[in-house]
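So this first bit is one chain, no partners, the form predicted alone, shown in structure tokens.
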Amino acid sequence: MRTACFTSFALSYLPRARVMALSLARAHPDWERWALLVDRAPPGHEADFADFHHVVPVESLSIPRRRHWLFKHDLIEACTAAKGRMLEHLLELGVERVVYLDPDIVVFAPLASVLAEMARASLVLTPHQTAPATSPQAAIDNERGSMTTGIFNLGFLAVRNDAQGRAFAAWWAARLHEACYDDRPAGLFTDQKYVDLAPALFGGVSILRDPGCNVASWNLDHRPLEFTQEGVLTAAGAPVSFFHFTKVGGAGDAMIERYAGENPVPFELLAWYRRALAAAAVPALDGLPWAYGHFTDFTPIPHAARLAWRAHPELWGRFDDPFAAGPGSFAAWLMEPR
């Protein structure tokens, strides 16, 4: 059965994406590996995508008025907003099973439980938590966090190419096209909060409770990590299929440290991941700005400009390219006194 796994990222995340792709190739060498690139490398800064079978630039997707649409989003919003259309694209190509993995995920073993669920389900989701928090602090960090950002972690998603799977993809892509923002007061958290509705709106939704799938800082309090005598990484006694190294190098480190306690295994895992990222580094891309993070004169786009662009869709007919700079541009309009 043809299976495609895709990830979505900007060039700053290419080392993570390479580590993910290499790990996936070891576990599932027969799966197609697709990269959705929400970025552009400037001339003379070529990126190495040899670990992927296919690379799809975001501007090649069927998105109406792509540059107008891209301008609405910051980097994370754009990388998540494009996931819905990419899912539709792969289903339209006739791929029978589509799996999404965040670029900061590492696959440690075949996704056997995912494949078992996909044999009967149209959509497979993994909750952030599958057991009650073990402390008041964990309830604040993890349970309340899920109530804010979404019950299911969208670093993983699996969709079968059947009527329910296609219906979900069309609905999700439409919602992400309309509003994929980190706007928690409005009840939005990029692509993730929408999927809280999926079990109510669609049939064939499987909630995967395998403790070895999507192990991360937000569930380590009830998924302690260990190595067996044979060297197999386990979480709560189950073999780890994939681990989500979210925000490693930042807040993710602190959360893993908080819930590791005296267990050395999470720290060994973090040290290994840092070495893997260093080995996958692309020095030619170090320090490059995001292609959609600045105007054409390389002035950074302030977040307020993106908010104004969202709030005034009538401007879309007035400015051919919101990224342009100079007289008569949206950037110049922003500077006019009002």
Second form
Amino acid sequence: MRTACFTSFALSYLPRARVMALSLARAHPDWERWALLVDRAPPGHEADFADFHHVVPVESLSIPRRRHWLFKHDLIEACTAAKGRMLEHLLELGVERVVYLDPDIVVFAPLASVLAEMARASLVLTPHQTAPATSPQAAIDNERGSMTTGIFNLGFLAVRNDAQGRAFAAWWAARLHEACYDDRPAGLFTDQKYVDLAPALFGGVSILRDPGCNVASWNLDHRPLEFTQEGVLTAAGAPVSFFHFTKVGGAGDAMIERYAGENPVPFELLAWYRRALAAAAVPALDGLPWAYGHFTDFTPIPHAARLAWRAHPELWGRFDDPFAAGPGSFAAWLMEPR
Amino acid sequence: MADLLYAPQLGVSARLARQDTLPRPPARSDEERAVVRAELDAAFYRAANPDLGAFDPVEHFVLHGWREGRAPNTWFDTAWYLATYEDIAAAGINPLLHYVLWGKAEGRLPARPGGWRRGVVEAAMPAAARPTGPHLPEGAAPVDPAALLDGPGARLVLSVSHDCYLHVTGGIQTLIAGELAASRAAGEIHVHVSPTVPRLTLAPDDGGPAWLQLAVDGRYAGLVRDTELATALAARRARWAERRLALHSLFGHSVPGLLRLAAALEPGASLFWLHDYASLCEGYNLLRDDAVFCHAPPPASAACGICVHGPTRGAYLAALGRLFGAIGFHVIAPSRAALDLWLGATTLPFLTARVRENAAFQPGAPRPRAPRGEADDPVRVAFAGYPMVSKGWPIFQDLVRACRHLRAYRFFHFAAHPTAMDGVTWVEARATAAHPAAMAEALAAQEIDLVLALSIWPETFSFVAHEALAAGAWLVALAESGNIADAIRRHEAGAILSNEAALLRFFADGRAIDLARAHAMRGIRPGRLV
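Okay, that's the form predicted alone, but what's the structure of the form predicted together with the partner chain?
Once more the chain from above appears, this time first in line as the rest of the complex follows.
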């Protein structure tokens, strides 16, 4: 069965995406590996993407008024917003099963439980938590977090190319086109919060509670990690299919630290992941500014400019390319005294 | 009662601290000194801060040490506490004082979480990158191997290991010294080679000759090229009716180099010793990330995938496959535990495999000992040997920390170098080739009741455990300690705990005292190792 796995990232996450792709290639060598690059790679770096069969720059996706639309998003919003259209694209190509994995996921074993679900479901989702929090602190960190940002973690998604799967993809892509923002007071959290609605809106939705899927700091409290004598990584006793190294190197470290306790395994995974990222680094691309993070004169785009652009559709007719700099540009208009 | 320790005020202070209003930094009061005195480990502090001179450690910590980020003991990380809790750093308060009086109750941590294994994991490095010991003895010079092989003797053994057993003290080296003695008794020429560049893995195969250290019949000869040694062996091999190869350690040698020597010698029998598990993994004691016993899983497993020793394991085992495929080895394990583990995990071909213990404990007649465990006559508990992670030294430290205030125990460390820890009495002891019973004698002289043999990997033999038995002590060990746990069962001499937490409970709830009393009631049976 033709299966494609895609991930979505900017160049800053290329080492993570490479580590993910390599791990996926070991577990599912027959799956197509697709990269959705929400960025622009300088020429001559094709080899750095060789772990993927296909690289789709966001500018090659069919998105109405693409640059107008991109301008509304910061990096994380843009990388998540484009996922909907990419999912539709792969379904349109006739791929029978589409799996999305975040670039900071690592596959440790074949996704057997996911495939089993896909035999009967059109859409497979993994909740952030699959058991009640084990402490008041964990309830605050994790359960309340899910109530704010979404029950299901959209670092993973699996869609079957059938009527229900395509209906979900069309709905999700439309919503992400309209508003894929981190605007929690408005009830939005990028591509993720919408999917809380999916089990209500669509049939054929499987909520996969396998503790071996999407193991991350937000569920470590009830999924202790262990290696078996045969060297299998397990979480709460179940073989780990994939681990989500969310925000490693940042806030994620403290959360893993909090829920690892004295167990060395999470620290072993972290130490390994850092080594893997170092090995997958592409120094020539490291530190390049995000292609959609600045105006054409390299002035960083302030978040307020994106908010203004979102909020004032009347501006969209006035400025052909909001990224442009110089006289008559949106950037210049922003600076005008009012 | 001074303000600082007045209980209601502490409650208020703790609440205020949550609102970023910190207790006023106390004056350097007697109370501050009292708290520091109770928690500071003077021996540790002096050892960690040799610049202290005659300064009293408590005074130093109160006046300077905490501001300089110095740790007062093994469990409180001053620098981490100040860096993690910026409110405490900003308040200019002694962080140890803060932790003891308020921080602990507020749920703050005294050091970064993760336990001692986290530090081990983060420091772990591939075998090829690990630092090794000194290279060569001073004055070592090239020698002509031909002249050295012309001595009398109709038989020859070529013994191979990772260092020169004449210059290094340890279990393998002791065993090779024993091998030499047996060779001499049998009129056999004993030729020993070790690499000139020490490594904790195979030497890279650069196609060229390798320099080796050569010792003949127990005398250090000098340096030879392996190609020249091979030529000399091949030219003379007809003189020796019996030729044996004894491979004690591969480390520092290349597979082509070893094959060259074997081809030149054409040994009638080739022995491969399982002193460790280097024939299963470069991480020769099977500690995943140097921290956790791994059970030698398949090289393609997720465990090997994340371990520092994983990336090279496949190629390493392939190289060993070439060695074992070309030389038919008789495998000798120093214990049943080691052999069983190896047989369950290896994919290497071999001719035969059997157990030959490095030494056997023969208990003597029982002697009476009055039961201990009272404050004036505590149970005497010892850690013997180098304070290494793989030997469970951090577990011993945790145990001492938890139990040092229990007057029913007295803790000892028997080692060549002093121990930097309060609550532990250091006794200088080191078994050497000249005085192999030194450790057992020292343990016996101090009338040690229980020796903690806390290895976190399955020891293939453990001289320390056997020295403890010879001293009349009983052993306390962890379940996955290989031949140590087996020795306890075999000799009914001690206790095996399932894990570290169980060990701490065993001492904290007094069952360790019961064990020592049972030992005394049965009678102490010091003996000898043969």
